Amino acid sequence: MKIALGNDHAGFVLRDAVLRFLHSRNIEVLDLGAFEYDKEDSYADPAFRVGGAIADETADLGVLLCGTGYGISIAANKVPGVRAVACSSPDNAKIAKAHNGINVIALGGRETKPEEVADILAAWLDTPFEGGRHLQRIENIAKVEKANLNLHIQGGGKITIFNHPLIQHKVGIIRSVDTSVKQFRELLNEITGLMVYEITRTLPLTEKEITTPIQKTTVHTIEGRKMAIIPVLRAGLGMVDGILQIVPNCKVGHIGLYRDEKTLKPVEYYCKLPFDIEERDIFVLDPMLATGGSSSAAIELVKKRGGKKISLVCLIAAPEGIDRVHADHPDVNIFSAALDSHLNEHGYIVPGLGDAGDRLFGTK
């Protein structure tokens, strides 16, 4: 096992005690400093060095030291995959490991005495992670982390998951096996309608002069050739009215794809797009982003016909589908009402809602 160590000036005072303990256990140490006391240094730098070592697997675990353990753990937790908590007693360390599976422990040079370090670190290392319900929670956090990661660092290809209570409430109902075809249809449109405010947030505005009953004034209006929505047949049709209710002038294209039974690849059987598609903000509608194969093929088709500014709007997305679309189309933003856990062996999203087309049209 290898443990990375990092500290700022206020954690400097605990360095020796940490090193002594780790050496006493014959644990390999990746010492990432700071090696000198510099009152001006920032706890964020060692946090990112140690976090980086965890993320790229050059270390298995990390120990961070600052004045309180607080700032350095906040910074370390920004690195994907890091679970850092500040601990000031063996009991803290035990619970943080057993329940939260922390892979980085932070100690405070102003909170903890050097002679207390060994007991805290021993409690952390010797306590097993309990797993079970605690594992589910960690996995949940990791999912959100992944979604945010895409949101912030995938140049252009961002993913927005909606956490609005109304959307979550309606997604909860639409998933249920007891929801009727009529309710399903209504809910899909309602949820899509609620998503419109966010998916259209970056539409460009221009100014124009108008006259109110009181005086002339300048107002904002959406610029240029505006929007086009393109449902992927057939489930995407269920999202069209929800958008048209809010943006009634938006143009509608259609794309039909089927999956070739031999090659399992999506094959186009219908494609009719607005003639000026290259000038529009395009929203491809595909409720279930499962493997991402058909969404990616639909986007490809739109691009071939000249589409440039393209987003994908879904009801439920699986991480596999998000990865596929972003790998094929890093310039495409994805909006999804919900992010689910994974795909099952039949390619269905888990927990998902089954086949959206069948549920929308009552064909099963």
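Other form of same protein, the form predicted on its own, not the form predicted in complex with D-ribose:
If you are looking for partners or other molecules, they are not here, because only the chain is given.
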């Protein structure tokens, strides 16, 4: 069994007690932080990291710690498949597990004493889920989750995760090490094309009168605003054709960035945008939203050149990247085909799919 652990600053007081108990039971811990005390941090960040680990089965269960357990459990429950409840006593934990089958338990540093942690966690882990009528209720919740497309991660910009079966099916294939370069290119185009319908949902419409073979009628047409897609070189190129197949008239710009080996910061080496970029609905294409550094820098370049209405379109996103982009650009909406668990020590998305550029072009 593997349990993911996440906390904010107010949950630090319970971290050691939780770790001691889990280690005493020889339970493997996926510690997703926070690791440093920061009074300004957000309980939403560890909630989404732990929720992501449950959703992609990196962890079997989760423990979340904040001041009361309330806010962090609310945030975690926004991740499909997570059933999180704040518990302050063994009795709470037992009923939540028996009737609600909770896979994430939340404890409050201001509600629970460190010496009470072991009894609460033991009650949660040792109580079986009763199933029966309770299982039917959980299944009904799961159906609603699958039907819900939008996942709002934090204030400001919106993050939309695509739960459509066709997209999730193709994402599963593109992740595999057995997927060839040819298949990878085709799948990236197909997935991006399927995402177009949602990323363009807010384009404004106006009415126009036309004549059909039968009579005159009024139809809807996209208003005067124009689209531009801006791939971040080089992996972003693989997403261009998927959009152009649906919206062939949109303009295409390009942004090239590389990471400085000393500062580790993105450095611009190429930027070519449509001349009227300030008038367009802009979609920055960056398949892997990992640390968020490159995506954030690309968005900043677009803004400096007059871009105003900007969205970021990704194949796979990590919570760390989402947090970075929304911290730097709270006005930018993010669209992603999948939300993964976290970044590993090398900055790769887990479980991810490796380096999208290398897989797209057959390089290493």
